[in-house]
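First, one chain by itself in structure tokens, the form predicted on its own.
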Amino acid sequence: MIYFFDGSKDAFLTAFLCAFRDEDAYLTTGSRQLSLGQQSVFVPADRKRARRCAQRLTSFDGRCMHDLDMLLRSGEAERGQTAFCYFRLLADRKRPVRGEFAEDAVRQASECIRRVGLEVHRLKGFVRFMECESGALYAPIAPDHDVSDLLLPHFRARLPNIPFVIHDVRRSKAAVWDGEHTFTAPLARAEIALSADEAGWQTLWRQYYASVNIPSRERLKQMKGYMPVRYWKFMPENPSAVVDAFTAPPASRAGSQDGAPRPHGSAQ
């Protein structure tokens, strides 16, 4: 049997009641193509039942609900059923099973929250603000996990004084410190008003970056790892152009050395 729920915490722990003891389900946010003879329920959130199921798991192991948390924002086709069989272990056993790595339910897993927690790190430090007319901050960006709010704390704390926006362009929802509270709100098109010295920031940056370059000492790998290819759509800096500068003949090379960037279309 196929349950299929809409993502959210209750839907999960509705659903994950309903196939508890159903040897072949499988949990998904997503479409699914039947085998033949095989039947698919859609199950809607129960809150009451799923505050109980919460409860109840809770009391085998106090992490869990952050566990789920962290598994149900992943971009994975494969979450639901991932953290099913994460937490039938978890009911079966009675108790904390995120160190078993023998397991392959608490293997997949704990792989599907290191991928989230890896792109919150990520994203604190390629987020890329701009300046609006009002003074308040705005950050476009397209992640592969649903972490847009989860950059709150880190950004609030460091920007207290000024409202802001981070835009998740591809779940059109928006994460919001306006100044005196945090939270999210669906977001599918933003029309951005920028400042008079927001073009001459991007340019200043631009600038630095490359002028930090040494295209003699090419490490497009190592870069690439550090600074993943899917972010750099939204980076002012466009890493791209540096990318040329590594790649580029020697006589290219030698005729921009003055730092200047190259005249690769922005980003923005």
Given for the second form:
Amino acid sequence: MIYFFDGSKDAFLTAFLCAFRDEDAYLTTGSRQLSLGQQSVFVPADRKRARRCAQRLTSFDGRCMHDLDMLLRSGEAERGQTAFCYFRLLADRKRPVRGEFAEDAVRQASECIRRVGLEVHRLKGFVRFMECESGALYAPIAPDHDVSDLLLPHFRARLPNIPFVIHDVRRSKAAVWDGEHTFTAPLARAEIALSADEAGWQTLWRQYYASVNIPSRERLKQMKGYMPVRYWKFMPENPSAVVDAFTAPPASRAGSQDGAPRPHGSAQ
Amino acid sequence: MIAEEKLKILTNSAKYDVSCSSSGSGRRNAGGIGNGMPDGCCHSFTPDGRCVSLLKLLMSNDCVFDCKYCMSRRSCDVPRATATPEEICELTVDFYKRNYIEGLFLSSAVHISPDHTMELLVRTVRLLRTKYRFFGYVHVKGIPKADPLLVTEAAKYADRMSYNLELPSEKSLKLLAPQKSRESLLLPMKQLQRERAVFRAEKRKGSFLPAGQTTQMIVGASPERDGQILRLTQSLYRANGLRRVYYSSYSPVVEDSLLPAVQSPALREHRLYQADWLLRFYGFDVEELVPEDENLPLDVDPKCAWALRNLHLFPVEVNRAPLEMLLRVPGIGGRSAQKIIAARRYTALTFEHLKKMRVVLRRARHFITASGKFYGEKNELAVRGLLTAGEHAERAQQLSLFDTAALSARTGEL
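How about the form predicted in complex with its partner chain, since we already have the form predicted on its own?
Below is the whole assembly, all chains and molecules, this chain first.
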């Protein structure tokens, strides 16, 4: 049987209870082609049952709800099933299973969690803020996994006096620090008026990036391994960046970019 | 805002400095901008494959020294520029705010005199910490022959300081960097080490170089062997408490009859770093790795080379070997070793398990057994052949009987 759930923690735990004894259970959040004779059910979230389930699972492994949170943030289509297999093993064994890498379920879950964590780590470096007229900072991102709010504590600790918005344009949501609180809110499109100096700093940054490179030691493969091309879109130093294309007047960009290196094979 | 041209000149002269790490400091934000991230953070990567973590900049490239290998040396005809402390602070804060950088790496050519330069650096970092209330990472390069009091003052504000040893021996230093001496580099290093120890022992408030000291050496500009370089490295780690030693392949940016005209191979630098990691994280001693008057082998990595010399210790059983021994197996690194230790508590691991756990077996299979099974070669020559084959695959070319003949036929000489 296929169990559809809405992707929330409560719905997963409810579906987990329903599917626990089902040998051929498949948990998913997305649309899925049913094969002939296959049955499906949509499981709505049931807070009471979910809480009971969470308590029981936590009694087996105190850190397992954190694992679940990370797994459900993943943007991979298989995330529901990955989490289901991991938690079914946990419920079977009735003790923490996180070290049992010989089990497929544990390995898949831990790799999925690692990928989500890796993206958080990468974005701590790759987020690029732009200064608005009000002095607040705005950064668009398009991550593979739903991690925008995981970035909040990091940036809040280092920019306590500056309000900022990290805008996940793929999921149309924003993680916000308003100077007093952090929160997330739906946000489809942002209208940003940039500060007078913003274009100037971006130009300086491109100049710096171009100057610090040593052209005789080109290693593009290594560069792209560390900084995958999918992140380049919102990073002004990269030739395929579109950062200012949708916020700043296009004229400020044309002249400033000449010094920037243009790696071969990058999307222009 | 600093002028674009000035930024270009000051960055261009700083880019050959290898150190760019921002790790080791957990400095807290006390009501300003920025904090330290103990694991470090890379903000971008340039097409040469290096990371951009810090804003790497010279205060000035207008030098009174005349070190042969350096493009900022006095006798070299390059455009000169000097930045003001305010320009640097402003640039740092505005770049940091936009999350372009993790902090500042401030170095300088010896401008007017060592004391004058060091004073300028101190003034900049003090301004950055006090007026601009910047708590991000700051790495300050020490200027040799500057007043010890200025050095101490800089250390109060910096997260990390470094004196570059530049060349692995006193003799080469005398030849290529006549105004520097081993003494002028090691003394301040020891001074800082001493002061840091006192600071820690007294548990004083504030911080004193939380990320310690590092240094850098140019490899390939002088005749020292890897064995000698690594012995120096080990003593720097053990006796001087350095956090990192960086190696920089010599590249001929300026011409001089005392310097080689060719670029030192990148592979040699790579092997030195591999050996450096073995010293720091894998429990190796330099005596095990390479004799003093020899270079590291280029065809296999230093751990493989050690294992091939010590085949009598292998194969080891992954289900029983202690962590120290697992770390000595070629191809098994820190993370794989930890995974194996965690997983074998629950079940006896087989090769199938290892493969699924993504332990790289290409090299390791010759040195381990898993649940008693062995899938490698026992013969040393065969193992060496297989291990070097992978490394050479791209460069290797089948020799042909007809190559020379074909060539001479084309060129017409017989």
